[in-house]
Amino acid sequence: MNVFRYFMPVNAYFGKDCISQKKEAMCVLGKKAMIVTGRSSARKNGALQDMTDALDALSIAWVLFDEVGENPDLETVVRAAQMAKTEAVEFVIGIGGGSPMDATKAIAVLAANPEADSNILFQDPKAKALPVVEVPTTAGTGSEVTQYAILTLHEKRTKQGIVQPLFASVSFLDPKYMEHLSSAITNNTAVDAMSHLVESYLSANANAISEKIVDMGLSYWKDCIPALRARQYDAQVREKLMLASALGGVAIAQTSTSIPHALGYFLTYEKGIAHGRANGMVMQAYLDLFGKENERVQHVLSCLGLASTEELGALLRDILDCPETFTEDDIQYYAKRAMENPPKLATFPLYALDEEKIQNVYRNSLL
């Protein structure tokens, strides 16, 4: 067995009302916090109220930045960081899906380096950061247990990760916050979680521990397939989806994501397709790159209770709504852009992926 490293420093609490029950975990982080959310969901699902009640009970002052949109851009993060610096906050709390949680990590870096400009996010892996708390309210991103944060860069017409490996100090995972999610958001984010698990297992960076984590995550995800098909979710399904998402995050924290993420970013930027759905749209063709008889692909399919990549593709088409149309020009552009990300392409374990092979993945997925 080759030498590998496993590192997972997040102090994560899982279960109903975990914020109120375990709020003391935040006492050591500072005396003033910035809460980062989207525009309304954290209020509607009760997570914001739970957090402010906890902070008030701990006598921790707080300010709110509630302007994070889907696929947060660099400009929003810079604006929030300026507020954090002005308010002299000592830690940052992200509440929401991947967008607020990822934005929170970037804000924490900029706020801790007041003399630096935003380029520090992409140039200095050792830059310091304020402590981060994460509260996921969807089950897909896994950002609460990963070191990654992805931002939209309009000047590059894509999404890009910050270079600081920034894990949360504390995360609170409470499935009750997902009770009122729409079926579209539930299914899109669930597919994101599944793509994390699959990409981790098939990555060139996979190891013995990450593989077992994936097995566990896929078992939870498999149990949720009937609910995803029916678009009806009870409390037990919500709990299993959040567990699958967290396990997917733990897995990619060790291996990173792979080809579906690299290809999906352009579908998100150019067509506005939700991140998880974009990954799902290219998943079957990605698996087919390995060949029909590949043992590792067969293992993934077996964990999901599926017999073939065609059956997986049919499942994804069933649980995702994909009305968009694409042209050959789109395919050529997306493939050319995907080739600009060699580290992500290098996670494919069998051979070097050239532009023609990437074109075929897009073509088989979208046309």
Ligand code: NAP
The other form holds:
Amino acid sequence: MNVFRYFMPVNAYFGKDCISQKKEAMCVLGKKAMIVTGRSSARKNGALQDMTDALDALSIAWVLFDEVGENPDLETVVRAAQMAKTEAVEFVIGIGGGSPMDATKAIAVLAANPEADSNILFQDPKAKALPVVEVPTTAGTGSEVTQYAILTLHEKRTKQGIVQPLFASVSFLDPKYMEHLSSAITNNTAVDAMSHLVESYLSANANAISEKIVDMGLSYWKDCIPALRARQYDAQVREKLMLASALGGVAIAQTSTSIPHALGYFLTYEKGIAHGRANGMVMQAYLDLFGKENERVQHVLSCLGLASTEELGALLRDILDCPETFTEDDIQYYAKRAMENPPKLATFPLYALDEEKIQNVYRNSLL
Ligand code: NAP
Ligand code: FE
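Show the other one: the form predicted in complex with the named molecule, since we just had the form predicted on its own.
Every component of the complex follows; first up is the chain already shown.
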């Protein structure tokens, strides 16, 4: 067995009302916090109220930045960091889907380096950061247990991760916040979680521990398939989706993501396709790159109770709504752009992926 590393330093609490029950975990982080959310969901689902109640009970002062949009861009993060600096906050709390959670990590870096400009996010892996708390309200990204934060860079017409590996100090995972999450967002984000699990297992970076974590995550995800198809989710399904998502996060924290993520970013930037759905759209063609008889692909399919990549493709078409149309020009452009990310392409374990193979993945998925 080759030497491998397993690292998961997040103090993660899981379960109903975990913020109010375990709020003391935030005491050591500072005396003033900035809460970062999207525009409305954190208010509606009760997570913001639970957090402000907890902070008030702990006598921790707080300010709110509630302007993070989907696929947060650098400009938003810079604006929030300015507020964090002016308000002299000592830690940052992200509440929401992956967008506010990722934005929070980038804000934590910028606020801890007031003299630096925003390039620091892409240049200095050792830059310090304020402590981060994360509260996921979707079950997809696993950002509450990963060291990654992905930002939209308009200048480059794509999304890119910040270079600081930044794990939350504390995460609170309470499935109750998803009670009223729409079926479209539930299914799109569930596919992101599944995609993390599958990409991690099939990555060149997979190891003995990450593989077992994926098995666990896929078994929870499999149990949710009927609910995802019916677009009806009870409390138990919400819990399993959140567990699958967190396990997917733990897995990609070890291995990083792989080809579907590298390809999906352009679908999101150019067509506004939600992140998880973008991964799902290229999943079957990605698995087919491994060849029909590949044992590792067979393992993943059997964990999901599926017999073939065609069955997985049919399942994804059933649970995702994909109305977009694409042209051959789109395919050529996306493939050209995907080739700009060699480290991600190198996570494919079997052979070097050239532009023609990437074009074929897009073509088989989108035309
Ligand atoms: P999102 O962009 O965070 O949120 C999507 C939508 O869901 C927003 O409109 C949001 O509303 C709404 N929403 C969130 N929670 C809700 C709830 N409980 N009830 C009702 N509505 C709710 O979507 P996401 O898929 O979770 O995150 C995607 C982002 O995560 C992408 O930028 C992606 O690149 C990133 N990502 C990060 C990692 C990582 O490891 N860090 C991994 C995968 C993906 P509001 O705006 O009002 O809150
Ligand atoms: Fe993802």
